[in-house]
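A single chain comes next, written as structure tokens; it is the form predicted on its own.
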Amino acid sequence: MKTRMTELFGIKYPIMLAGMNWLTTPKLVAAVSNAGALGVLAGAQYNPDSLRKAIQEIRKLTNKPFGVNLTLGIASGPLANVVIEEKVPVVNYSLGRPPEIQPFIQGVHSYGGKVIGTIALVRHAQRSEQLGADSLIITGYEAASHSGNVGALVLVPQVVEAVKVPCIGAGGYADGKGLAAALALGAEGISMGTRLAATKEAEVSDAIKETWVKSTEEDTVIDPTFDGINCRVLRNKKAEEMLKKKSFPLFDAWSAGMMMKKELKIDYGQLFKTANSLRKSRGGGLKGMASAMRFSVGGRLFRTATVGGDPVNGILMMGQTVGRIHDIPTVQEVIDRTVAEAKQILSKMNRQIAD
């Protein structure tokens, strides 16, 4: 399937792996790339040294194009430097502000890399294009990741009509029906998160995979309570507790910040700088600081679910697309049947129009 997305990134199929922290390991990234799609590693889960090792490991597992996702504002300077030094073919950024986004894009472009901006609003899409993004991921309300309040059916064509760069639909895509629909809406491909995480190659516990298979599209909840921005998660015991309280002890925020400091191997000055950057990216002032603190607490709870394999006491990000997940196949099987189904649907539609 040739689209502007496949031509831009040099891949066979217009499908990419969403960069999900603690879910996208080098093994999963390489499996997606080897299957003909674009594997993407979530960079924010690493410190500079471990990120470099992960990138090098991916290169040992595949010779196909791959990408790294960075949440700008989270020790983004050191991590961004690693990505640029390693000349990662595709870099996907989320959040961030123009003063840090533009030099980052220029750095990637300096060695011929391509940049994907993640957006959920039309005005942010236009700004990302102005700053030099080569492509955009349009995050619909259905997604597990941070989104706005508009679903893909409306948001995708709105953004596509507002920019000239190729766009990729994200949120609610799990099969060929979704791919065909995204192409019909004007997107050049799709990003799959939960569907590609629910595969044999994903290095996550059976308890998490079983949760995805058994959950329905009604088993999620979206709210800024979890990490400071609209975030869709499994409606479980911990999520219900957080929604009920709508607040968290300051001790939790402090201990989560210490965990971030340890994981990223940064000093207190860098930790403060990171927190301040997050505060600014989330609106500034006390509201922005509260959001940044929630982000730290949320990160620890997300890790409890994904790394700890505890879908009850942790917070598990997942999109409404879980309602479309009924098995745990290989990555290759997901990609192959998604493409085959999309081709069949598009062919059928063309025949109907011709008749």
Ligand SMILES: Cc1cc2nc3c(=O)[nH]c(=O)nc-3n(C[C@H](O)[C@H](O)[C@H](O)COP(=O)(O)O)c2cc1C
Contents of the next structure:
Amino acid sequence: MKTRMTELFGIKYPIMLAGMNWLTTPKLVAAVSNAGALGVLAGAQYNPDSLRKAIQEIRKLTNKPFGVNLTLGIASGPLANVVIEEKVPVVNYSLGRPPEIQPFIQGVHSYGGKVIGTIALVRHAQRSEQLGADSLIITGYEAASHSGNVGALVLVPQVVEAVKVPCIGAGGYADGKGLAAALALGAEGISMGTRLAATKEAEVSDAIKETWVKSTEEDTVIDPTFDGINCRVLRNKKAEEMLKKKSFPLFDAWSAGMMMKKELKIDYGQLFKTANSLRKSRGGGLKGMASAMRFSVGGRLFRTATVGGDPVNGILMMGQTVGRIHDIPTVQEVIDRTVAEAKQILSKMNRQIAD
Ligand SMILES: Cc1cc2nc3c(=O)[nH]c(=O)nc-3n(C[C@H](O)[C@H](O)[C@H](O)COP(=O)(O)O)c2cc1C
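Form predicted in complex with the ligand structure, per the form predicted on its own context:
Now the complete complex, all chains and molecules, led by this one.
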């Protein structure tokens, strides 16, 4: 399959792995690249040394193009430097303000790297394009974790008509029907998160994998309670408890904030700024201190689910797309059947026109 996405990144299929903190390990990233799509490592969880090691590990596992996703605003300066020094072929940023986005894009372009900006609003798509992004990921309402309020059916064509760069749909894509639909809406490919995480190569507990298989499209909830920004997660007991309480988690916020500060090597000011810029970039959520406090608490609970492998006591970011996930295949199987099904649909549509 050839689209502007495959040509831009030098990949076989118009599919990428969505950067997902704690889930997109070097092994999963390399498996996706080796399968002909674009593997992407989420960088926000790393410090500069461990990020460099993870990039080097990916290079040992694949000689195909791959990418790194950076949440600009979370200790992003030192991490951005590592990505540029390592000449990562594709860099995907989410969040960030223009004074930080622009030099980052220039840095990546200086060695010939390509930049994808992640957006959930039309005006942010136009801004990313003006700042020099080569491509955009359009995050629809269906997506796991943070999205805006508009579903893919409206958002993708809105953005595609507002910009010239190739666009990639994210949120809700799990199969060939999704890929064909994204192409029909004007996108040049798809970004798959939860679907590519629910694979044999993913280094996450069996309990989490079972949760993805068992859950239906009605088992997620989107609310700012979890981390201060509208965030889509599994509606489990812990999520219900948090939704019911809604009170200010003062002690939790303080201790989780200490952990985030230490892990990300940032101060409270940066934590506050990050939480607020995330909220603004997604167009919804709590404000001020409430946002920063929830951001810390959420960060810790997300780790309990993904790193701790606990889908009961942790908060698991998860997309509506789980309704379309019924098995745990290999990455290669997911990619192959997605492409085969999309091709079948596209040629059927072609025949329908001809008849
Ligand atoms: C556990 C988890 C962690 C995520 N971490 C990030 C991240 O670090 N940076 C980012 O831009 N998006 C992150 N996302 C969002 C994904 O990149 C993507 O938008 C989403 O998974 C797409 O929806 P889908 O899972 O339904 O395919 C995360 C998603 C999940 C499930």
